[in-house]
Structures are given as structure tokens and as C-alpha cells.
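One chain comes next, on its own, written as C-alpha cells: the form predicted alone.
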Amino acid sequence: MARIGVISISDGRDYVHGGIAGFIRTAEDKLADRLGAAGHTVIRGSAPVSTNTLATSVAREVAAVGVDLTVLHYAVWAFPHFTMLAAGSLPGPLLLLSNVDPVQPGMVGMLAAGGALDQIGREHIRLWGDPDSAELIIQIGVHAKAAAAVASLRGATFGRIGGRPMGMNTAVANTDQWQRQFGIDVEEIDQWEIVRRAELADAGEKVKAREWLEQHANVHYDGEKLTPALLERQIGSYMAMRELIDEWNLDFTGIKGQPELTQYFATMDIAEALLNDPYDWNGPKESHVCATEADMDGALTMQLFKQIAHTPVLFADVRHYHSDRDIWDLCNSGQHATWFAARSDDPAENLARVHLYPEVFFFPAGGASVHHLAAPGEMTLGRLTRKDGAYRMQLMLGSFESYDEDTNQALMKQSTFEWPHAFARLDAPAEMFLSRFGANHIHAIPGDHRATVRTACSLLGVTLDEFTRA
């Protein structure tokens, strides 16, 4: 969940300050009581501002702990000056809450405060009601939630291990707009490390990953682009590529892998599929991002979708559209976390359901690819893209389905069987989606979080572009 900074703004003569004080400091107790039932951490002001100096200097209490959202809160009329000073030294989001109390005219101070932030031009968001409305507690949550994702964002760094793949123009953004507009900047390194790591990789471990693999998951070795020795180079590599995070500090990650890697050492695969993963066989872990491609506007996406559902985040090509179902296959090589099978948080269950494939000819390096179904339920599905040079988040509500084991399979088979798919439901005509969605791959996380990526967009400048078949 989210930090979320509340500073209650009071009148500024003393005489109407003393008689509201407590009214102001219960009706904060119960705002800050829910929000923290709600799973937020809350970092109250020191007391009601009701002073020029009290604005400036409990505002900077708040700012230095360090909050996603600071919610000014108005339960009474309040001097709008003050809301205006302690804006001046909070450097994030703001929300303004007022009460719906008839007695005390917290509205009135809110609008008057709302509307000097907007001769400023500083922006912010209004929410009204009683804290003890569930509605409310979880408006104020898509916000703060909104504001923790972007927030993450800021001071991160990507690595992109190659460069373009295959001529994949949505693949490559540029770097000094992704420092402007998101605060990220790109760390650029050389799939020979993958290659030179990967080799000299501890063997121990990679044995011990293989037999946890094969105790777990159901492979298929053919001894030829199947082999113990090959799936231990996969292995190698996500060793490797665990290296580099570490030592680089990566905060996410993209592999070319096509057509070098694929061609010469090995896919990228398992690499790709461990790192989404919240497990190996050393147990649970935090989830990495890493695109596959190097596609760096897919790994801005998943990063910011990461950070909203904390969940794993999955990555797909827009494979093939079945007319007759009105369904889309997702599928690509190796990329679809192996979480997605089962979404369950025991690796057993989920690897239970994968299967391991020597790789198809389009990659005569060999290796194993990552074959699964994703399990269903509704899923919120988009990707940033760019138009004219500015982002657009492409965004809409779906749900993953699965059907009897012989349709299940029948569908894998009319695409590339050895890869992992997900057979998708979107909430947007075919006509719609292939006329407008901007790139090749698509992401999608578990549940309908719109409402968190719409404020998201808000907060870091990005235009929406939501689909939706109403």
C-alpha cells in the first residue's frame, strides 16, 4: 500500500481556533483510523495548521518522512492562504478531502483553497464524504496508490542488454525524454556479459536449478535442441543476468536476445520467465521486470503495472485473433511468467502446469521454451505507446478464459504450441483494437485496476486512450 501525509487546515484567528481544535483533530483521528485499516501508512502533521508559520513548517514535517500522497484535509472553513504555503514545500500530489458536515463549512474551505492552487496552475485532486464511507477510503487509496507507482518511477534505472531487435521501432524509446518526463534513466550493457556470466556461472547451482526444474515441471528433452547441458545454459543465464541487476543496481530490465543470442547461444527464455517470476528454486523472491526484445516502452509499462498490482506482470505478443470466439491468443516466446499458469503463490502448483519444449526453428540455438496456459479471470490489459512522440496509455479491461483440455489444445496448436498463451476476452471490438493499439506486444496484470492507471497517466503526463466496446 501507500505513504499518505494528513495535515488538517484550520481558520487562522485564534478565538475560532480554540473552539474548533477538537472538532478538527476527531475528525482527522477518524480519517487517519481508516486509512490505516485500509493497509496505508498514514504520517499525520503535527497539529492543525492554523498559522502561516504552522503551514510551512508542518508541511515540511510531512514532506521530509517521505509520502506517496499528502491529503489537506478540511473538516472546517480554513484560511485558503494556508493551504497555499503549505503547498509551496510539498513536492508531491496533493488531494483535498473536505467533511459533508452541515455545521462546520470544511466544503467552503476546500473550494476556496482548490481554486487558489488553480490560479497557480498547481494541480491536484478533490475528494468529499465521511471518512467512515468505504467508497471514499478506497478513492482515496486508487489515488495514493496512483502516486506510489509513479512515485517509483523517479530515480530508477533501466537496463537494456542489446539494442533494437529486429528492426522493432516500438521497442526503442528515447532516453532523454524517459529522464525528462519519468525520471528513469538507461543503463546500456552488451549481451556478451549474458554470454561471459553465463558460463562462468557456479555449475552447482545450475545443476540444482535444472533438477528443481525437472523435479517441478514437466521436461521435454529431444537431445537435440533439448538437452540437460542447454537448459543449464538458460539457467546460466538468468544467473547472469541476476548478476548484472545487482551489481548495476537495475530496477528493470530488456533482452534483446534476437537474433544473436537466439541464433548463437540460447534463447532467453527461461532467463526472461525466472526473473518475472516471484519464486526460483532458491524460494520466493521479489518479482524482476525484464521485457523481452528490449522493448523498453513494454518494460516501462510493466514496471508502472508492477508497481500498481504488485503482482508479476505479463508480456505478450498480439498472436492471432480467433473470429469465430471472438478471443485473442497472447503468446511469446518465454515471456509469459510461469506464475501466470496457476497465479498461485506455491511455484509447485504453478510449475506443475508448465511444460518445457525444445525451441522451434525460429531459434536453431536451442534451448527450452516456456509452454503454458494462462489461468483465467479478469485482467486489466494495456501498454504505453507513442504517437507523434508523446505517450499514450492504450488501456482496457479483459479477462483470460480456458476451455476443456481438447479445445485448450486445438487453439495452441493454430499458433506456436511450444509457447506460453493466453487466450483473452478484451472489452474492445477487433476492429477497434487493430485500427488504434500501437504496438505489437500487449501487458496485463490480474483484477481491474483502471481507475490506478488512469490517475497514474494523470500524474506523469500521459493522454489515455481507453478502449471500450460502450
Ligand SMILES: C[C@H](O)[C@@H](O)[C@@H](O)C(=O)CO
Contents of the next structure:
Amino acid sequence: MARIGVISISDGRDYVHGGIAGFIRTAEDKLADRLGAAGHTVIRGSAPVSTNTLATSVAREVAAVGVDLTVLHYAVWAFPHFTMLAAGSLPGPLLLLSNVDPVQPGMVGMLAAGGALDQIGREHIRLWGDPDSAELIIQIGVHAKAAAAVASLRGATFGRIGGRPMGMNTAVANTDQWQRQFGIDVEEIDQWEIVRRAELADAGEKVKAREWLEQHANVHYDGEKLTPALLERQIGSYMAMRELIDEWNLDFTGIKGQPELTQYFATMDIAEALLNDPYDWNGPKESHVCATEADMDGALTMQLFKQIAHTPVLFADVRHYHSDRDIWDLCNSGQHATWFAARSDDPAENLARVHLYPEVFFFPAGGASVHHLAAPGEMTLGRLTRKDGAYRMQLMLGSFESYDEDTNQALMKQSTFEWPHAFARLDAPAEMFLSRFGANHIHAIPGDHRATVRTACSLLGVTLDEFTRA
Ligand SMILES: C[C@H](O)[C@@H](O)[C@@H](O)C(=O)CO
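Right, the form predicted alone is done; let's see the coordinates for the form predicted together with the named molecule.
Once more the chain from above appears, this time first in line as the rest of the complex follows.
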């Protein structure tokens, strides 16, 4: 949940303010209470703003505590220049909220303040209604969560391990554009660091991890492309990534993988799956977004989605369209977090559905591919893509499906069985999707988060390109 500042704006005539201060206080108490009950941390202004000096000082106090979103609250007619002064000391996003109450002209106060902000080009959003309305509190929460997600990107570092894979232009973004639009720095690290560190990684930990995988997942050794030694090399790659993340303070990462590592070392499938998972053999941990093929826009989408949903994020190729069923096979070498198999907090429950198969012919270096089928449920799917240099969020609702065992197996066998799969029904006709979607990779989080994603995009200056059958 988010940190929300609440500052009530009042009338500048002292005799009027004196007469309505109690009314403002009661309305603000109710708002703060309902936001707190919804799980947000509420930082209230130390006083209602009834003078120009209070406008600045109260706003500075709230900003100094650190909030994701500030609600400027209009329960009464409020002098608009107080809003302008307060806004000048509030660097973050603003939400203007008025009551709709015939007794006191709060709505008029909001319209006058909003108009003044419009005149100077200060972005803000406006909501109105009674804090007893659950819908209103949800809407404020959507804006606050989006603001928190956007704020978390600013100042973050993306670790790019290796460069453009296999000529994939959609995996490469402009670092100046990232810095300007999202406030993200890109640290370039050579893949050699994975090789070097994987070999040096603690041998005892590698054995412990291998035995954990052997105990909880289904490991299909073949003595050639998948051996205990190769699995340990993949585990060592995960340990190398963890070291790099710690040493370089990386918030999210991408690994090129193909072709160098997949031909001459091992695939990064285990590393990428475990990084994205909320656990490893040592217990629970934070899920770390790591995109295969060093896909920068993929990783950026995933990082934004993670900060909105607070779950692992799916990364997948849009691999096949089963036109007879109108479902898509979202499938990618090893990348899917094993969490998606059952979406359980208990790793054993997810891993019981995971099969580690010897890598397929694309990847001569071998290692395990991380096969499973994503559990069913409603999903938000999308990706930040660029059209003529400008970012757009291609966004849609969908659901993952699964069928009886024979059908699942038969469908997965039509593409690359050994890789992880998700059968997705998209709220988009196939013709629309194939003619418009701007990449080979797509990303997904459980639930319908489109409202928050839309708001985050508006804060980021990213246009929306929504797909729907409606
Ligand atoms: C077959 C290739 O090696 C795969 O990596 C390819 O299917 C992709 O994942 C492209 O995103």
C-alpha cells in the first residue's frame, strides 16, 4: 500500500476559517480514517491551510516526510492561491479531492484550484465524493499505488548483462530516453562476469541447491545435455547474478544469454526463473525482475508491473496461436518464474509441477529448461513498446487457462514442450494483436491491474494502446 499525504485547504478570511475549521477537521478525520482502513499510511498536514505561509510550510512538512501522492482536500471554499503555493512545495503527484455537499462549497474550491493549476501547466487529477464511498477510496488507492510504482523507478539501476541478442532490436532501448523519461540508469556488465563468478561460487551451496531442486521438482537427467554438473553450473550462474546484483546495487536485470552462453556455457533458464521467483533453496526472498535476452523494455515493463502487483511477473514469447481454441501459447526458454506453476507461497507446491528437462537443440551448451504450465486465472498482460521512438503501453486483460492433462500435454507438444507454457485467452482478436503488438515478448501479472497501469502511464508520459474485443 502507499504513503498518502492529506492537506486540507481552507478559506483565507480568519473569521470564516474560524467558523469552518471544525467542519474541515471532521471531514479530514473521516478521509484519513478510510484511507488508513484501506491499508495506506496517511501523513496529515499539521494544520488546515488558511494562510499563504501555512500553504508553503505545511506542504514542505508533508513533502519532507516522503509521500507517494498528496491529496489536497477541499471540504469548504478554499482560496486557490493556497493550492498554488502548496503545489510549489510538493514535487510529487497531486490529487485534488472535494466533497459534494451543498452546505459548504468544497467543489467550487476544487474547480478554482484545479483551473489555476491548469493555467500553469501543473498536472493533477481530480476526484470528488464522500470518503464513505468504497469506490472513491479505491480510486484514490489506484492513484497512490501508481504514483508509488512510478516513484520506485526513478533512481533505479538496470543491470544489462551482455547486449543485443540475435539482432533483437526490440530488446534494446535508448539509455538517454530511460534516464529522461523514467529516471533509470543502465549499468553494462559483460557476460564473462557470470562465467567467472559461477565457477568460483561456493561448491557446497551449489550441491544444496541441486538437491533442493531434485527433492521438490522433477529432474530428468539424460547424462548429456542435463547432468548434475550442468545443473550446478546453472545454479552457479544464479549465485553469480545474486553477487552482481548486490555489488552493483542492481534493481532489475537482463541477461543476453544467446548465443554465447547458450552455445558454450549453459542456458540462463534456472538463474532467470529463480531470480524472478519469491524464493530459492535458502527460503523466501524478494522476487527480482530479470529478463532473458537482456530485453530492456521487457524488463522495464516487468519492473513496473512488479511494483504494481507485488508478485513475480511473467516474461514470455508470444509463441503460438491455437486458432481452433482462440488461445495463445506464451512460452519461452526457461524464463518463467516457477511461482506461476501454482502461484503458491509454498515453493514445494509450485516445484512439484515443474520439470527440469534437458535443453533442446537451440542450446548446444545444455542445462535444464524449466518446464511447467502456468496456473489458470485472470491476468493483466502488456508491454512497453516504442512507436517511432515514443513509448506506449500495449495493454490488455486476459486469462490463463488449463485443460485436462491430455489436452494440456498435446497443446504444449505442438511448440517446444520442454519450455514453460501459459495458455492465454486475450481480450483481443488475433488479427488485432498480430497486426499491432510491437514485440515478440509479452508480460503478465495476476488480476486486473489495468486502472493502476493506466494511471502509472499517465504519470510517466507514456501513451496507452489498449486492446479489447469490446
Ligand atoms: C529459438 C530462440 O533461440 C528463442 O530464444 C526464441 O524463441 C526467443 O525466445 C525469441 O524471443
